[in-house]
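Next up: just one chain, as structure tokens, the form predicted on its own.
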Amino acid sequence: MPELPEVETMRRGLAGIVGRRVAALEFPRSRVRPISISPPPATLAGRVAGRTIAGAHRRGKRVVLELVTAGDRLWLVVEPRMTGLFLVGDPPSPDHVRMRIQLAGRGALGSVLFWDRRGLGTIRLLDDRGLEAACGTAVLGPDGLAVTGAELRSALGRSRRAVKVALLDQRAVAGIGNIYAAEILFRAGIDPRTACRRLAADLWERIADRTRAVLAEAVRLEGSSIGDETYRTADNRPGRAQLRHRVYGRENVPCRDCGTPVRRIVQAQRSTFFCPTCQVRSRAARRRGLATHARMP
């Protein structure tokens, strides 16, 4: 957390700064745990000041700001990780403001903040080659909003890993995290413990279809605010995707489809939630067919 829908919502929340010039980049002093910044803050700030923000992009779970001046282009790559947020208003706490982008010129928006309570996020300033090395095709697989069954099968079809664990591999598909992997597999009707190599081509197509649909729905609902609701939109509103969760965080709560209590297990040191009745292992899942699990309302 944040995963693709939350980071995509952050990116969209920055639409108002595209075309604006950076007056200054500030890294406020704080006693809390510092985050990883490269190059050092003073150097980074000096290289960014005066540049125009030509675009706000996303690479997997990273926000990427395109910064240009006189034909030269750099990329400010921010990975929010557990608790990072981009905000256009007041932060939840001033001590955890990690970066402030001051904008030049007139406009309703004077600055943008990157806030991170746990200090696990990263900020990198990269050139074109550095961007490709950090989050190009050798590092990230196809984006979750566009991935196909053939791509998933090619990347994971021979793996002995459980499918839930494998879907978290950013080299196979970019943007899926623990929350949405559970929701995708529920809506696909596939047991998260199923080994990837046991999934036939039609099941990979089903997983890809549900991946695109679940993530698109969560983007439309502006992400999931769970637990203490640390995640907020750029204008400080909670997401609404958590209201549509079928299994994540619902241990022992009756499945919304069949009434069986949702189970929680641990896979690769992460919690996995699933319905033992609706989600079945490979051969049974294949027999049930796509129609049984057309769960997107």
The other form holds:
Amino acid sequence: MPELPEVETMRRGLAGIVGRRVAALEFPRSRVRPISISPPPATLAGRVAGRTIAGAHRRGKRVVLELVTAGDRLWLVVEPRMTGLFLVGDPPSPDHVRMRIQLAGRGALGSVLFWDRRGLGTIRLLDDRGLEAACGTAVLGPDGLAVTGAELRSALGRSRRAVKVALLDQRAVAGIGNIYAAEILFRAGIDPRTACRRLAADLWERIADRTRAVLAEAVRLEGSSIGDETYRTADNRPGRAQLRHRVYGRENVPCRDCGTPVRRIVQAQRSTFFCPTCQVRSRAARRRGLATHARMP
DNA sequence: CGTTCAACCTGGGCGC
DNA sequence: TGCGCCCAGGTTGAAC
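Right, and the form predicted in complex with the DNA of this protein, after the form predicted on its own?
Whole complex next, starting from this chain.
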């Protein structure tokens, strides 16, 4: 589920807890298998209780809570992976509540939950060095909301990988996932199977531009809620970015721009959706496609 | 360097 | 109803 726009929406949904003190961290047990928590729950809870939440940050697709106490700072790094999310109210199912942050004192919020149905998410408590190792520039590239064409070209321009697969590489650019990779390439008019090294140099600027635009729009619309609508905002509303999807999840549906049925293929064991007419590889056809999209972005 | 596959999990949807 | 299969927003490590 959560790609950059969904995680950014989670982060914003946690703005209200910044400045509050943690009374207790709880890791409820249930019938489902526990998620990965490091250090072990009891130890983690002991280290965090009493600290103040000094910030709610995002690094790529991770939520990072800054936890301070006199002379000391720790980072709670939460990776929602496929179905994790933060909630300020009741969870869809109590069995999948993975962590409860009990807040001290009086305020609008008494607690915040991390909920994760599939349980692929992870929670880590790290010091400054650990944060650098887990979220530093060796692991995560420039943020998708700010990435430039030069950065993309430098990271991927010589790669033989298909451009769609490469855009999912978090070291190249942080935050793009399967939904938005498809949407970005549709808006750029580029065939997802194109090898990076075959892309004309100036197309990286175009991809970067569409990356920033698609992700920013999705943040504005509070992320994509699709399928079983697992994803919700922290106050339990669905996102609206799915209403703008041009290709993702639309196999055989006529392309909104040209009417050609959207195709689904598999790349690196993941579905890729694209319009075989609007997104093209050949130089001449690409010119045509770009001209089309230049008129209707 | 790059690709492929399996694994980590739960649950919804579909065909029979 | 039930069973079996396929699918899902992510990431990692092993094998080739």
